[in-house]
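What follows is one chain in structure tokens, specifically the form predicted on its own.
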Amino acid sequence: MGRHEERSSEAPGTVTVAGLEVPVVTATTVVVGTGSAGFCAADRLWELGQTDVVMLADKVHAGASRNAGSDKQTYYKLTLSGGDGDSVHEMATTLFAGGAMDGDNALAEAALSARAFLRLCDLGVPFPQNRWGEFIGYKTDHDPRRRATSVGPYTSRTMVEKLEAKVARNGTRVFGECRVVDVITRDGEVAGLLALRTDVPHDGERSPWLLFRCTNLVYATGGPAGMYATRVFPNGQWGASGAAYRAGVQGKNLTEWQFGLASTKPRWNVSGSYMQVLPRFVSTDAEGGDEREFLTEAIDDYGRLLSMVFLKGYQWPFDIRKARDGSSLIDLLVYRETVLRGRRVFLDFRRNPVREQLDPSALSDEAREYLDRAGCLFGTPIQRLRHLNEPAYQFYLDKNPYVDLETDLLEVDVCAQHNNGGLLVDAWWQANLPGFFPVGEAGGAHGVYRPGGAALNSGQVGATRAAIYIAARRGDAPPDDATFAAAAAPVLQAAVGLTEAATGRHSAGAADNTADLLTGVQELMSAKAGPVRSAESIAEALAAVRSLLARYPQDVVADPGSRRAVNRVFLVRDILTSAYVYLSAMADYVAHGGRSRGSVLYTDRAGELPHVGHGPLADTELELPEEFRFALDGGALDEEIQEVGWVAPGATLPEAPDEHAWRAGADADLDDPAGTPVFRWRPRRPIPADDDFFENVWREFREHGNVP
């Protein structure tokens, strides 16, 4: 970590809290997370004169920004080349059209996209430009223009590296090895954060606790990736949304996950070239035997099968609108093999699908013309891949574990990839808790659908908006020692008590169960609340998670000699809290009349099954499972947004700022030791109307900076 490690070793001050002398770091703003959104926020604050900033992370070099990507990872921005027309409002309209997205977030993401993008260019991210200096683009999914650009499979990593270097030059302190435990509040506002030092032994001389005292928290922790077992999020990407919900931060559009085909070892999206070269899909039993080319069971036409595989390169995310007779039928067939049949699925690049030789004449015009222009209408899938995109082949050779696609099968599954929803944000990316700013995937800025690459733009824009607001309106000093100690005391006491109870049970002879609890909730979420869900599966998972969370303080056992086990005490609690809130949101969505949309199939026994064939390719007639019956939402809830909160045992329902009141479930118990999920549905905020008379805008900007 270089300079960051040196600075993070600086001794903080101390404060006596609940009889314990605990190290405390004080700053006006604390940025949690060291991905592209977190580093952007820290740098923007510094550029705006807010140099009293520190950062913290569980693992500085972990996270999706630095370690995830795809064949051609996309950044979405306003058109900056060619003669095609475009405008801020047109881009905002494209984002807004995804459904269930607030219009002010859409307008801000469009308005600041060029500013955020060009800032990255100035920092050294090598986005391609032609010899005249135009930043060229291409069309991505849900994109009517050519707004997308890329620097290759590691676009976000390059962004992180350039932003991190700038933050290091600024001299901002970065504290690594810090597990978020709880957010500290005072009088309904942010007061700080409690972290567990994961590099300090629990039974050592140094305190494993570290307090951060601040006026603002920029929460760039990523989505709650740790909830799912079947996920493409990189190792070390967990999220920390549970701590936010425990502090009263509300959620938005939590049901809207994105799922897609990805390799599992290593974790990587198999989009783009990996699909366009037409690999063979096979499944095996758990031991690798009984190999079957299973797509042929459902797709009865050779040309249709190949063309659907080709389209997965462009149409990578699972999209329920393409599941009935389009390319997303492939995702469902993979899901059937892995989840419902308990088999394993692999991509085989060594052999052509169905036939020994590729028959180009059977391909759709789109697939044939693309492969012909690329000079790839020959040979085997691996020969086509190495001709089309040699780095895509080399990528797996450089990974651990490495896979040689020349000789090895590549195991894949339908994996959780991105949460379009998240923690509630307003037009300045501030949550309902004043001083709390969720940015990047942690913030729920997206709708049901989004253009490919919009997430990278959203992270930069949200971080910029948060920094502008903090610099203009939230520069007050953090609480004084006595006030902060009083606010932190119950949080620290509860954390110490939970740790002592968990380690005490181990000392009394109970076995450490933190790893089993973590694996159990992840597998439950993937099986019952993944890309295929039903009211019954959600209810089953919700009951199990509620019970685990209610009993957690009495049941968790941690080995005090294992830093990882003590760390997992709070990691598992965070994931259980997030899973409880998310499952509750899913159940409420179904009760509200929600049907299949986005990247999720909600089972509807009165719905239709996807269209499959029973022609010459099929060995037997395929009966698709009843779980695959669905009815499309058809945009019915596009104008509404679901918000969800978590109410601590014994607390009251949150107040609503308008006529859309919060409510708990019919059988809710506000004294439930697991806490009580609460819900409300409201109309989405429209795209703000233009105020484009220059003199008026200029006057407001001079006087107020146009920050309310």
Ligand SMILES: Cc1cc2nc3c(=O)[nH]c(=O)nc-3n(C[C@H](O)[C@H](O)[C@H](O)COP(=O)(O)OP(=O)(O)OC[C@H]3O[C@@H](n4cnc5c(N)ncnc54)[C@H](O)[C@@H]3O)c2cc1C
Given for the second form:
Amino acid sequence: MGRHEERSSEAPGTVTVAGLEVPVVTATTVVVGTGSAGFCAADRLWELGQTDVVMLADKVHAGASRNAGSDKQTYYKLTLSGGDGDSVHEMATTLFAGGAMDGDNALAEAALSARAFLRLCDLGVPFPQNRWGEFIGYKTDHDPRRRATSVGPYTSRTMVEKLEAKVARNGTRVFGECRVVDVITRDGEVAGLLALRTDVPHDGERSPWLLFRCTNLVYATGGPAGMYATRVFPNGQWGASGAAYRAGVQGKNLTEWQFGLASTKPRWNVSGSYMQVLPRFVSTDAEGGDEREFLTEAIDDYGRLLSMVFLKGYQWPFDIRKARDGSSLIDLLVYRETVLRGRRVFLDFRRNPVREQLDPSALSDEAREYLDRAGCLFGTPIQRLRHLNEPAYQFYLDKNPYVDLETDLLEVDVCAQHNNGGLLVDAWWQANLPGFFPVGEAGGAHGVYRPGGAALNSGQVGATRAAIYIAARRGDAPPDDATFAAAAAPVLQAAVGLTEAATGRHSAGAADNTADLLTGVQELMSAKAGPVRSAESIAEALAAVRSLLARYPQDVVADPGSRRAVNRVFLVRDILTSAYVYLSAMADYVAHGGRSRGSVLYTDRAGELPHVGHGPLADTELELPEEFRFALDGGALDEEIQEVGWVAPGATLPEAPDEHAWRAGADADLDDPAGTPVFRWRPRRPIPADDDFFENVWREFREHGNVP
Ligand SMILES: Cc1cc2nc3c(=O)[nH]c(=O)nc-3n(C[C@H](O)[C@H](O)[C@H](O)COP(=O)(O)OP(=O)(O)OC[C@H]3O[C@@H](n4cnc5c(N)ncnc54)[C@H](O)[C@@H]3O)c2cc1C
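Return one more block: the form predicted in complex with the named molecule, after the form predicted on its own shown previously.
Now the complete complex, all chains and molecules, led by this one.
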């Protein structure tokens, strides 16, 4: 048994901090998050010999990997079949071409993609192979080859289940019901983490606090999904990025989210077959009355309207480049109904759009030929769906709440689905805080665009890179008792103080406001900082969030008898912190001259309005709201990366690692009780040049494993 293993097999010890005896779990590496990225990191560490690992999560079975998917959930990797050419460099170039992505991350994601993928196959993820063992691929969005593959709607769930089973076989301990409160640092390095036990009553005998002491934190907490009300992230996926910002970890490309059409009850992307069978889009008032087909208000050509809906099937994310007169105009028209007009939008599979009978002759050649080949040029949308893809119909019957598309309308909206940006990562997925490794969606490895499936690959690659680095370079013992107690004391005291103040106000008669604060910030973010944003809407939301955060210690009220309410004290703080950092990033992006790109329309009064028309209506009747006026960025900022940090009240600006200094906003006050957002723009790191002389690489590999 190795040194590391002995440490983690000990029963949790305790530390006494400020008179409180708090249990402490000690391990060389603590992995936070039990999604596909977290389990991969834990398993890789174990395989690399660093067996002194523990994991924790708020809910072990929560997270996007386990609970999200789509009709064909995609995994992206190097071509492993057929006669098509491909190379590591070419795949890295594809990833890099998404804009604002660092080249070393792109190269590592390409280089390790086959290794990460084959590992999953060996663990039992049934990626399809032909009789010769070739892993056949298909072409996904932003993919010049056929690098994509899938095991069906639940690719990431299958991955997480197989990885989890392996981690269980390794014997790694997993602590559930642990909400991240704060990251603990000492001397500018990771020292541990403070968690709140959400299964322990706050007013009971047992301590609801749990401390983790470690040398390394692998942060696999997923995207900060809790920030948006309108989201297709599964229930229970919140994220914990706020705690990282509070500890001085910085973020990059935070402005870059993916939004797209999804059903909201249950949450699921309505891509692929759901669009290809040409459902009818209707909106109603809040009570479900005043039903009308609204797409025709902007697209009055029948054939064009149908062809655009068809295209949404495989042009799923909202892409501003397709919003002028392409399929993403559909997202904008849905957004107009829900956000600007306060109505509800539904897909109706019972009836054909616009006309009673489908008129195939009006369809684009592409749509007609596809539906013809599938034998689907008949009947109603539901008849076509059940003919084309019966499991897609059955899917909604199996959900809770279930929807029978034969008889029910399916409510949809333009939902937040994925954050391309996230916490800063270097070529080994280490952040600016030594010992802190954000992997998976919590980390910000992507740029503006990414091929479908690249998120799942990035999670596996980042986890593997972090594990290799930790196993090679960061095996030191965690801080000793006294050092750790000194580092943990202020963090624990602050958390206890915040809880006592919040629950004390409740005992004095104030009503619990944690639920209202949570929905308030989520709805604000979706209304002002979602797929359509403007300098004004961002400024408005930023001012509101800044003031909520500044006043939070005085304003939050939690019912001490409710575990959920006490849990929300830290959840809401985390979300407010994230929202503050993200909104600041958006404001700085606009101030830097940033225009519409990726999945976001930044209103530009000097820009143009989308326009389709081509039917009988006059241009004035087809007019769209001024919010939809925009100018494309056209790749102008592809070579630059925006980094954003949060500085605690009274602290100073961080030091930059290069000549691109950190700066605060023009009217910033470093004593602001909400903290101060700081920014810098730097050129992106290029794709590293080939280092391919075998003897040299081999010698270096023998000497230090090529881990610097
Ligand atoms: C509808 C949908 C479809 C998608 N389709 C694709 C696709 O086809 N291809 C693709 O590549 N990607 C896709 N994605 C994205 C991809 O699924 C995610 O990026 C990926 O699964 C994230 O994995 P992860 O391990 O980083 O995080 P997650 O799987 O989200 O896990 C996060 C973990 O952290 C824990 N956690 C979160 N907050 C806290 C906290 N405050 N305290 C303690 N623990 C916490 C959670 O409980 C969970 O265990 C899709 C996403 C969605 C929502």
